[in-house]
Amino acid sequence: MSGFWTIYSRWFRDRLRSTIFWTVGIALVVVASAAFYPSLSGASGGGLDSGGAAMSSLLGLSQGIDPGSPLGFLWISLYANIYPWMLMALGVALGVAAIAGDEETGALEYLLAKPVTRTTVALARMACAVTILFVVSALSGLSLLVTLPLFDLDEPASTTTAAGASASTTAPDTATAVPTTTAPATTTPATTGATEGVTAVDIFNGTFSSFAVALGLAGIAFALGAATGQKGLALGVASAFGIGGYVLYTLSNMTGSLEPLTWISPWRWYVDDAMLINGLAWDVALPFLGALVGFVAGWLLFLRRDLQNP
């Protein structure tokens, strides 16, 4: 495939300086988040689940997942929430930078008159931006895995389970007409237990399926700025996809009758499955597949059409 390289290398190049303040950015964002930790560490999850259904869902406390323990605190303040947030963002961005804009500025145009076809381009251009992506999340990761120890991140933290009170009560004997008598009310003493502290593998799962849904997003930009050339709607639509699936799953803990829908949404299964606490699951190739969906379908569409003029 003559000039693969040349295209991948060179959209590469042109893109360094905008991965370096991506990543430099994400990475701030992503240490000053774990940072809080000592602060916020004896939180108890009992104030936030009373903010009902919509809450819960909102900083992914659905499981009843503490946010005193290390991975609950940095599931509830970064992963569920913040960070693929900022990952999304940059897969849209670049999903319609590889064919939608350099389209809009006639760059694209120029490139095609050279000896490369469009389906080099097309693959050149989709398999830079996961490079970029993948790069960017995989920096990102690892300046949160080797600034653990500063926040005690890594370190076990006890938990305390709150006392409670239960009563037993004895039926009557209806054969002897016994009375009977209702036995005090014991106290269940507070329990301590302990949580892991975090480790490589949890990040590592954490990021990696929070990269997975910015690839999915991607592979949707992608696909509609290829088969449009109309880098505003391909910007606009795959954002709208990105933030209306989130609502379409916040909305569906509230009312059963929209949870059909949520196979749609990308967090259905990321916050459902919580891979940074319980590990990788087999929903994390669901994004994967739909990358691949974006990128045959816009591949397709683009060998098809007209470009569009400046």
The other form holds:
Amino acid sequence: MSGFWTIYSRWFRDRLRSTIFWTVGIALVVVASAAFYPSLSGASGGGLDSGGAAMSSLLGLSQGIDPGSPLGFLWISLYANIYPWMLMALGVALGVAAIAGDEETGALEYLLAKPVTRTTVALARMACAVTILFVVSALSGLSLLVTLPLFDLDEPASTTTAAGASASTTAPDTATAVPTTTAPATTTPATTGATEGVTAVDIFNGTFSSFAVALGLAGIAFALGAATGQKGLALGVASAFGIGGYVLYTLSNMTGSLEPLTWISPWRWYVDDAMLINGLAWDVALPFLGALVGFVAGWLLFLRRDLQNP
Amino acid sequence: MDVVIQTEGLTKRWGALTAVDHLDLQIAPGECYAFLGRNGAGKSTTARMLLDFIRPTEGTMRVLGGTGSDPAVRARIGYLPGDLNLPRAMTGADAIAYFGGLEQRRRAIDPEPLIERFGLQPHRPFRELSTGNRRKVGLVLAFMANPELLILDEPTSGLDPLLQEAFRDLLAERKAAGATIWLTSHVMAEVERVADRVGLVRDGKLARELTMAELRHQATGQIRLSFPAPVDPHELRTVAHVTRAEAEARDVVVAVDGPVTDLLERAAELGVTGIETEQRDLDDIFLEMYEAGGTST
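Having seen the form predicted alone, could you give me the form predicted together with its partner chain?
Okay, now the whole complex, with that chain kicking things off.
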């Protein structure tokens, strides 16, 4: 495994700047979304109710998750969509870059003229991709954790929504907001105890499951890139898998007609389990397994094929 | 080890395209072998097979007693690709540290004299470098570990004449120190000074192989004879050692393979007024052979 750390650290260094940008970008989106909680927590419940089943499905609210509670709010505004989207995009970018990214330019070929094996390069690059994805997930999750108290997300829903209502007395839609402030309080017994304030464990569960699904997609992107050496193909197919999976899953929830196909969608697994709210389940291991299969398949095919002509 | 590079029936096909076609090569230790051919003749494909970037469709090859797939073999090879590409933000110094760090003999690496020799600016990022400057980075990287075998793909393309000269000096030094060199080029004159043997490759086939001595022999021996009135070149074709005689206005251009005594005697009889020896351009010979190579083999 000669050269592993040299390749690993060089690849990390080459991506340090973009990793910082990704971290800051995702952290900003996370914190900015959380900042809407005090003003929206009361109103959102009513607004979503009127959106009907389609809207609830789009936001992953099929299990009676209360959107007015702190956890429910984080779920619909971040963890059921934007947050895993961003991590999945990063995962795909890293998975593609690992092998196919610099193969098209000839830079990979030059590295392989040195006394290192293809196995070492594949392992070091994949390990580094996992590290970067982990660091960005952890830091963005941490940024949410430390800013929770600023937006009252660490407090139970009843006090939070009251505060939200009183804070929004100057808002033009106070009249519509007031009746809904009672709604979360009355529906809480039916939901999964989500009216409690958000804890560090909740953030960990949500962030870890998002990291997991992004890692699974990174594994697919790696496999495609390593097997073909074609950046465009790997990027296209892996992205389509993430985006198409989302569309398939949400459409299937609305119409019920494509349900048998949704098993290939990473979103079925992710949204149905809603680990931010329900806690980690055993099947959080599935995307890790998927990533491992993707890595092994990509690696074996990479060993056997010709490099692309730069 | 009798041979450093040996290929037998080496063939690479992509669908209907045969890039390299039953190539048999034998390169001895310490030899400088120039692989000459036009663009797309299969030179780079051969280099890429030697280094295990791509696998042959047919045939076998041995490099330094093993194969290019073995990192221990690649540790003894210095490679210059036809078009070096590195991460855009990587500087020459970064590249030297990074690729040097991957070498098995990293403690023996001394890039400084090479940096000085080629006038490399080591702290500029790769994206800002011109073709010639990228070439310099590639040359420093290829030579810095003092490899036993150098595989150089179009090494002088993009270099100015002074740097080409510096490169040839370096190559001669490494050769004197016992290194084996396999290089590709499409310009015969470029390899004239450094190569011991030349292989002409055409459409993936080895059209002709000859030593530099044989090649130089063909380059000399052209004599231009001027006469006061036109002379039938046939008068000279029959003279001993004359291989070719063509009329050009009142001159006759004669190629000789051997002593010129008989030719001069006959020319004097015909009233020659001027004698000029002409060095034939190696590239002309190359092109001539190249064109002939397609049919004669």
